[in-house]
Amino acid sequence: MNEIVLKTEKLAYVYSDGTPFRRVAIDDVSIEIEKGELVGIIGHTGSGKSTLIQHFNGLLKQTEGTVYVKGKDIWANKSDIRQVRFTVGLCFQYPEYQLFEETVAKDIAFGPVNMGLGKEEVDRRVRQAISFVGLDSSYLDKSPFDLSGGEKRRVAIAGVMAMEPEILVLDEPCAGLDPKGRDTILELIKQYREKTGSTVIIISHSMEDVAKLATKVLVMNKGRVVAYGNVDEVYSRHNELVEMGLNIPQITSLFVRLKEKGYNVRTNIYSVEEGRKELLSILKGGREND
């Protein structure tokens, strides 16, 4: 078994406790995430996804339960929280709204500078981070406000990557982007994980995007974990997912219907390319080898 880098035990968080507006946001969440995994978190709006990830680096302190990062209770010593936030880098939805420096280089350097790193190390991290997000060093002297929306998103993500977190958490990294921009960000996240070996956690409303990337899928509903496993294990429960208001990939839905009509097809099909191969294998009277 690989090293467990992030673990929660019976985690619960209540908003406005003790008031008439009391609301349980997450309840009894116990999960383990192994080093190097890419975990996709899905669930409809209000399911507790964003509240959950804000516990991973101590931005929110749980009402009940425990969060462990690399085996240590992150709240055992309050003075350790600052280091926890360098270990677990969190990139909020629409992170480009938080850009504020006069140059891209200074924006990306903000985190490493606050870590107390020397100038040479900061510069190395800035240049490495800009390459991770697919931009060349000519962008470093530009104002972030002169960039396109997709470029701003990449710079903002690079600012978190520059801290070299062992766990990178991204809340809806593709929100608001066109299909090309979304595909670009997803590919960059995939490459970043492959190059660094970091653990990556992403929240996404797109079950297709999660299927492309994730090694594990965590499904939240009404503040609780209702499924946690690999893509096939979770997506095979398609009827339950639909009942929760989640839309399984259209191509998956098509193959599920074909199966229900008696056709001998796999239902763990999550992309058009996979669907094409499956149909060709049937038409040829056998299954293609991938």
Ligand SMILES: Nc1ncnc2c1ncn2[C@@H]1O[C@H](COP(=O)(O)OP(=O)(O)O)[C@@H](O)[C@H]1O
The other form holds:
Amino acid sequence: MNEIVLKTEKLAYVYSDGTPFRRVAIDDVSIEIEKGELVGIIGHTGSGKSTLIQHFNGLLKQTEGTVYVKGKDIWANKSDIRQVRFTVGLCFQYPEYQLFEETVAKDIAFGPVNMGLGKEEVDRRVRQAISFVGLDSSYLDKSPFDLSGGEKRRVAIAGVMAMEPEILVLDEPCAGLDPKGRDTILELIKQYREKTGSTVIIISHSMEDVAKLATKVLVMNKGRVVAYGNVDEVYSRHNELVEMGLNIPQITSLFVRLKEKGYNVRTNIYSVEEGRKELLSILKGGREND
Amino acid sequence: MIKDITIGQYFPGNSFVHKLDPRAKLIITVLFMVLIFMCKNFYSLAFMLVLLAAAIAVSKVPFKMFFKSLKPIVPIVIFTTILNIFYVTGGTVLFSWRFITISTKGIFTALFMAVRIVALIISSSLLTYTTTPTMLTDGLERLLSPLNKLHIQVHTLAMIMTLALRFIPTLIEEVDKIMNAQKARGADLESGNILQRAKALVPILVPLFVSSIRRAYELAFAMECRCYSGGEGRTRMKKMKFGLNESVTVLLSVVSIAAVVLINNLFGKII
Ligand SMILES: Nc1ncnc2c1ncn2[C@@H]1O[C@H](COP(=O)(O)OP(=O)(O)O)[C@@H](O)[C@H]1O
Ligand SMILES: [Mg+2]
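Which structure goes with the form predicted in complex with the ligand, now that we have seen the form predicted on its own?
Below: every chain and molecule of the assembly, starting with the one above.
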């Protein structure tokens, strides 16, 4: 088994405690994430996904429980919390609204400069980060406010990648993008993980995307973890997922229905391509029941 | 810290005070503020405070809420109290050492000022807790509508106020989000000297301005799409009614002017 880089123990967080607006956002969350894994977090809006990940780098301090990053309780020493933020890079939803510098290069450098790195190292990281997000270095001197929406998003993600965090956490990185922009971002994230070997945690609404990308899936519902395991394990509980208001991929539900009708098909099909192969093999080989 | 701001916060309810026409409430609140400054002895001051307490009791807004609204002004109260104690002279001298003199009048003035400021805040909080921002600005707009004759665009001003109040919570939320995003990139907002701290605000203020301007454009656009073209000829969805309840309460407030003047003269002025 690989090293466990991130672990939470009985994590709970309550918003506006002690007021009439009190709300338990997450409760009793205990998970372990191994090095190099790509974990997809899915769940209904308001299920506590964003709240959970803000605990990973100490932006929120849990009401109860403990967060361990590389085996250390992140709140053991309060003054080390900034260090934790460099180890666990967090990219918020709609990160393009955090851009503020005159040039793309300066904006991406914000994180590395805060880490106290030297000029040359900062420069190297900026160049590397911009290539990670698939933009060429001609972008570096542009103003971030002159870019298109998708480009801004990529620059903002590069700003987090430039810190070279061992764990990269992204909150709905594809929210509000067109299908092509979405695919680009997902592909870039996948490549980033392959190139750097870092652990990646990604919140997504799309069960298709998660199935394609993730090595593990974490399902949240009403502030609790209801399933955590590899893609096949979790998606095989499709009935529960649908009950929670999560849409399993259309192609998967097609095969689930076929199976229910008595056809002998696999149900762990997440892409149209896989589905095509499975159908063809059935049509040719006649694996039909009876 | 930033979430403690209670300006423009509405505390839902269904009391007599909540239901009163906002124009009546505005008039009464202004009257109250003038009267609390007209009080010249403890009896008239007590009289006004009893009226305020009665209004709070009727409104059913928990007393806790008023403490919350007082928190930010504690330093101001302390500062004016100290200033008054040392600077106001008159009456009998209680204490004197070199250039420092403390007199009875100084102490009374300090006490009165402190009570007045607190009453001022509490009464305006009562107004905002029991009146939605839209009702408030609507009421204000109508009270001030005679100013239209002087070519002052009362409607525009009221609309600006409504929008400003509406966007306070949005802005607070936005600041929170941006701060978190920059903290995630290692921004250090808590340490350093004044200059460093001011510089650390840039990564927060720039995105805040950018998004506020964007929001303003979007809002203007959405308003135009719904044919908004200023106050002229605009009708209202909610009719305001200045009925019996309103007339009686305003009348009673006017009567209390006479009461305060009477009590002031009857028992002698001490400041
Ligand atoms: N800043 C906040 N203040 C109060 N409640 C909040 C705040 N942020 C989120 N919540 C509440 O916590 C719950 C979980 O929210 P969130 O973690 O944003 O869910 P998700 O990211 O899965 O949509 C929601 O019910 C939401 O209303
Ligand atoms: Mg969220």
